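Next up: just one chain, as structure tokens, the form predicted alone.
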Amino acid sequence: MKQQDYIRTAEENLFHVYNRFPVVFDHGQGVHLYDTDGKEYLDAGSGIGVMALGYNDLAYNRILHEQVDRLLHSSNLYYTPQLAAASEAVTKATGMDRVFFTNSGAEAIEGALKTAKKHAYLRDPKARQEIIAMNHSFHGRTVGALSVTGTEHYRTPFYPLMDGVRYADFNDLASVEAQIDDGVCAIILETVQGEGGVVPADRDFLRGIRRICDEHDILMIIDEIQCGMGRSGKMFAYQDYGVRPDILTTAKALGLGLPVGAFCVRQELAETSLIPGDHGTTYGGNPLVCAAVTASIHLMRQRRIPEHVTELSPYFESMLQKMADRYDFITSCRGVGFMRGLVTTLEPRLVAARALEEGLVILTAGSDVIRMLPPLIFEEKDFDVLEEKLIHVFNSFC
């Protein structure tokens, strides 16, 4: 079939919830992607920051397989020997206590909401059990968690969605700080927005919102969904500010293209909120998503990926500052390790859609951010590469 042919079959039958470039990826290896026309494409974008290690990876795929073969599913109803191994490594990994597996990065946020309410819930049945999140956040579109998302044409269709979340401004301590008061069960912020247009927080901010958490006996909830795994440089971004969350949230990465998330608590809040009966869910933490956890983590360890990261961010940093000292329409570019973002008074889908047919793969996020989340495997020629088709693509512009 031509790529034509499968773009009309999914229109026809697809529920229209995404506007798909029309492109048709047919299979992947290392760092590039190709479509059922054989064209080859630079994936700087990596499923949205999922296929960390590229595509095609031996070693994982052999574990997988390994997997298939033996068992796929048994219930959370029972023990697997990939259950064990999987929650003893994404605590090691996280420096958590305990875990609980979802589906989804949505589903983890779900799931650490109602940590936190059932939390405060024991603490006093009478408490309003409200939320302070932070403006420009995402967090995923499940009702839950579209409710702490801090966008607010993403929530105005769906009202009314759960109530009781307030709203502040990222990197600004003292809007947090006048959002304060008995009410106040939790704080859900990302470590890096992604959607929001790339933005770290500052160290100071994530530090105040933890002497702030401590001072009013409040939860901390940090969402490492797209920033952890290795992104940063570290294992998850919050490891390099000095603070520990009470709830740390993670997806994406962590299975490596298999649908699988977490949301991880201390071990003081395992013991003060969730009991058996509050939460469930038929396939999370199955054996196959657990054997992909397992593998992916240690093949990060194994790798040094986090190392490599931090080794090549400054390459990665200075080839995007190049581009915003040469063209006007780059702003500024901001980031840390292997998540960049240009900012550009472009249109950000049509860079995105015109770097596809210079056979590149890069994303957006806000109106007015190109972003680009390589897999962690990405050497310097092929940073070189990046850029020499980021010129390219701009230059079409100029």
Ligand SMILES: Cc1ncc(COP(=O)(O)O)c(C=O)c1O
The other form holds:
Amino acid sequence: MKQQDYIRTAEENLFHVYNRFPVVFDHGQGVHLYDTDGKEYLDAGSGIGVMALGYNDLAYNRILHEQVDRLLHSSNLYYTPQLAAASEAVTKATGMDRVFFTNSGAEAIEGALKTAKKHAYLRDPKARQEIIAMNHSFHGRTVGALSVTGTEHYRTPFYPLMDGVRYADFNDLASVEAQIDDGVCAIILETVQGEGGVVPADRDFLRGIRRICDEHDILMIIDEIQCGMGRSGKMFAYQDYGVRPDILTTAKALGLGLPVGAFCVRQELAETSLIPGDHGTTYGGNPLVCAAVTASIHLMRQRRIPEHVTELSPYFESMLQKMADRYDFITSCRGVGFMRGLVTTLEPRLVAARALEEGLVILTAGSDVIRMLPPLIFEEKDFDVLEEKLIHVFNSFC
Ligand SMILES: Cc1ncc(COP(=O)(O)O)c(C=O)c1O
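Condition change, the form predicted alone to the form predicted together with the named molecule:
Zooming out: every chain and molecule, the one shown earlier first.
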């Protein structure tokens, strides 16, 4: 079948909720994707940060194949060896004490919010349980996660959402302080805002949030669904800031393509929040995704992926800086590790579409950012090809 035929069938049947690019992917290998006509694409998007070890990793695939043949699902009524191993791997990798497995990032946020609210409720059943979230944040599309997502146009069609959310400005401690009163039970933020435009938290800001939370007995929720799992050059980006959250969310690269997320909490909070009956999910933490989680953490450590990202991050950054110096329509570059953005006066979606013609997958963020989240196995030679392709793409806009 031709790509157009697949697209027509899909569009005749799917609920049209995404504006997809007209490409039909068939398979992937390493840092490349291939469409059904056999055209090769350099992937600088990783399926929005998921495919951190690239495509068709044989060691990872073998672990999944074995688990498919052994046991796919048994429910959260019981234990499995894979659940035990994954829970230990996640608490060690995150530096947190307890973990709950979810099926997506948004569900991890829901669990984090419920944990904070239950903690506040136990302290005072009349507590207002309000949450401070950041402008331009993105935490997901379910009702709770959407309620703390700081982009008005995502929320507007769905009011009334969850009550009691206030918004402050990212990297502006005074604007957070201005929102604090005794009704607030938690502050939620990303260490690096992803969808909002690839904006890392300033060191003083993240540490300031921790101080405010400690002073006012408020919980700090850090969302590393996009920036975690080695992408920043640390296993989790917050680990570079000298702070520890009360609740941490992760997903995306946690399962390297299998749908799994998690929220993790400190021990004291685990003892003073959710109890059996408060929360649950049928699939969450099934043996297949748990085998994937343990494998992804193990392979990242074994291959020293965070160290590799730290080593090559300046190479990536200086290549992007060259783009900003060379083209008037690129006004700056920003980001950390292998999570970077070019701020542009062009329409980012047009650039991403043009890149696909050039055999390059890139992403967008916000209204003015070209976002790149390459697989964490990118080598210098891959960044060189990325540079060449970007130059071709940008020259066509000159
Ligand atoms: C920081 C952040 N939080 C939450 C989410 C929601 O995750 P999911 O799409 O798996 O529900 C995303 C997705 O892009 C994200 O980037």
